[in-house]
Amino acid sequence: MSSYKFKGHEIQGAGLGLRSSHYQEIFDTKPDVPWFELLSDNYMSDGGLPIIRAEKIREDYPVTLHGVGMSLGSTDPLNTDYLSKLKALTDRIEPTYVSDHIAWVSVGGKYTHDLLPLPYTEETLHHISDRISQVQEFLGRKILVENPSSYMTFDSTDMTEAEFIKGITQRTDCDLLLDINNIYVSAVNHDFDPYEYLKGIPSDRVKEIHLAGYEKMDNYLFDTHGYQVHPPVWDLYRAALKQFGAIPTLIEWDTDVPSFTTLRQEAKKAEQQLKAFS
């Protein structure tokens, strides 16, 4: 039986990504944040301060786990050591959701520490779907997969990203973590309509939404997660809520992390939008 004081698992409203610079303020003030997202790769240890802090957060809040190490699109064998540590973490923390990315991060056993894009072909769809199914069987639970932000496409691509994502959900029964900022960044970089993209996403599969800030470069947008959410992303978010309903939403801010107060202000903006569609 769980030892957590907070027994609930369901998430709703606008949550925040847990960052080390905010631990003490959260412990001291117990803010009315509805849930926190933990970067699973940071907590895969049997002991030490990170997992102790994660368990302390979990005493009072539901949490989700979001990772970057599955390398679902890679041709490397699935990393069973990584998955074993992730399974141990999920058993220990009891997250509402476990998620990773539609991308690859490893080749020949070497990790790039970057989320690299895939060609959207039938062969790739079969490959990543098989790996997602293997991961779900290993973990004993569904996972959520997140749409990428990208800066290049492949000549061999023969379907849209939305069609590719829909195919993944049909073949694996997984669910979706829909990153609205990623959609907008990729749409600008590759000149497609982000609103048409949304229409291709299966509504019953979207269980969580991410919002973040991008950086405008000379001729492309860069998904840095280091700024407030930009107005066109808020506009696209409202369209997503109209289509999918009041899906639990997370504010991501990973670089140049601001004060906890600033982060909560961004979450309150999302909360206002969620209330309008709930």
Given for the second form:
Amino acid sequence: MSSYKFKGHEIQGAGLGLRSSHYQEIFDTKPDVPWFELLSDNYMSDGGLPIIRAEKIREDYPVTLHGVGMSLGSTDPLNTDYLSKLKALTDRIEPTYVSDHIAWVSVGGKYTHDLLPLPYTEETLHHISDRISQVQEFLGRKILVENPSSYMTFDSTDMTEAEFIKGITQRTDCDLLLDINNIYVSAVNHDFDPYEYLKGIPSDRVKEIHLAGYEKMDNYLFDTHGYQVHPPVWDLYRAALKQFGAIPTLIEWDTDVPSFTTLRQEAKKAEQQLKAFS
Amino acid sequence: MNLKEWQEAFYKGIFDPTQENIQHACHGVNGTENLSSEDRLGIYRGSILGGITSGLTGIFPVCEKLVGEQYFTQMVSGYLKQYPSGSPDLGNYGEHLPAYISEFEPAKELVYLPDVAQLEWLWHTAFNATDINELSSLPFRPVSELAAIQPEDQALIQFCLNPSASLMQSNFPVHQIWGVNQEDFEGEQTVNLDDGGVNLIVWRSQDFGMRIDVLNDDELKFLTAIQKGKLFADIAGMTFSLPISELLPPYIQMGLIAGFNLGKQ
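Same protein, different condition: the form predicted on its own was shown, now please give the form predicted in complex with the partner chain.
And the full complex, kicking off with our chain again.
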């Protein structure tokens, strides 16, 4: 039986990614933040300070868990040790959502700790859908899967990313975490129309949105999560809200993490947009 | 090439980027005028190595500071090739870095570097070690139950160290090197390597206080015997400059000895 003040069913508004440099300020000031997203992989140790802090945050806020370790697109067997730890964490933290990426991270038991691209084919669709279903069964709950940013496409690909994602939701009944920055980054890198992409996403599946800042390199956009959200991403975000409604939105800022105040200012911009569409 | 074969080829193209491996990894990858397929693989290589290097810098900040960012990155790149990461948690990666550094030819002159890396790894593992209060079943009985042990059973007591604790020995004053390179360090920055070796225990106390304690040879001998699970009768038979009745209580009081089991004769 949950003892948390906020039960894990509904979140709304603009949440923040929880980063260790902000713990103290959050504990001291109990800021008015609608929810926090925790990087699940950081809280899977058997003990130690991280999990204690996570529980302390959970006492005052709803949380979501977001990870990079499921390696859903890998051809390795699913890592049941990882999934067991994740299940234990979800039992303990009672998150509203658990999410990971449409990507692969490991092969041959070796981990790259990065989100790697997949060819969008019938074979891959079958493969990843099967694994998502297994994960959902193991965890005993639906998960959200997120569209990755990418720098590579394949000549074997025979469907768009949006078609691939739609196929996944149809086969697995999972929900979606739509990363608007990733759509924009991939659209520039692979020269497609991000607004057309949005139209292909099944509206009833989008439960959470991510926003982040990319870095402009010479010949491509690089998804660093180290900047403020750029204007074309805000534009695309407004189009997404128009299509999907006021979906709970998270600002991700993982490298060169700014002050908590700066992060909150960025979230307030998203909050204003959300109000216009709620 | 099926998906599994391509993923294996991609991995090799990232971590062992010979021309042949790169070509293999780029099989079926679309290139454009602005970015060839090799360029695109290179973006992933930079992203992967950058991410892992950043993770290891977080665990080994003093090593990185001592050798500089460029050198550290080069070292990590070689380490990755020799010791792939086997866990989805980047926080589990780095255990073998001290061993790798000791074999890393360009670092041979920094004789103390492997031990600094070892100290940083022990700090990292102590920080994340299981809190005794969190264990659903303790691997030992609490010290509060010691009083209930019958005199005839006392010889069978096996004391247990706090689960976060690790012992290490170095031929160099690594704790000083570590200390002066902490961000909040104030005082004399110079460390004299001629100060000689040191015995250390790295652990986390019940109130989450991280500790690095210096041990004399007797204390190391005593705590090593405990760590090895020796019976109290055997430890009592060892020679120390202090009687055990003086050696033992402070460790129990500070929580470094966290419990005990009863062994077999």
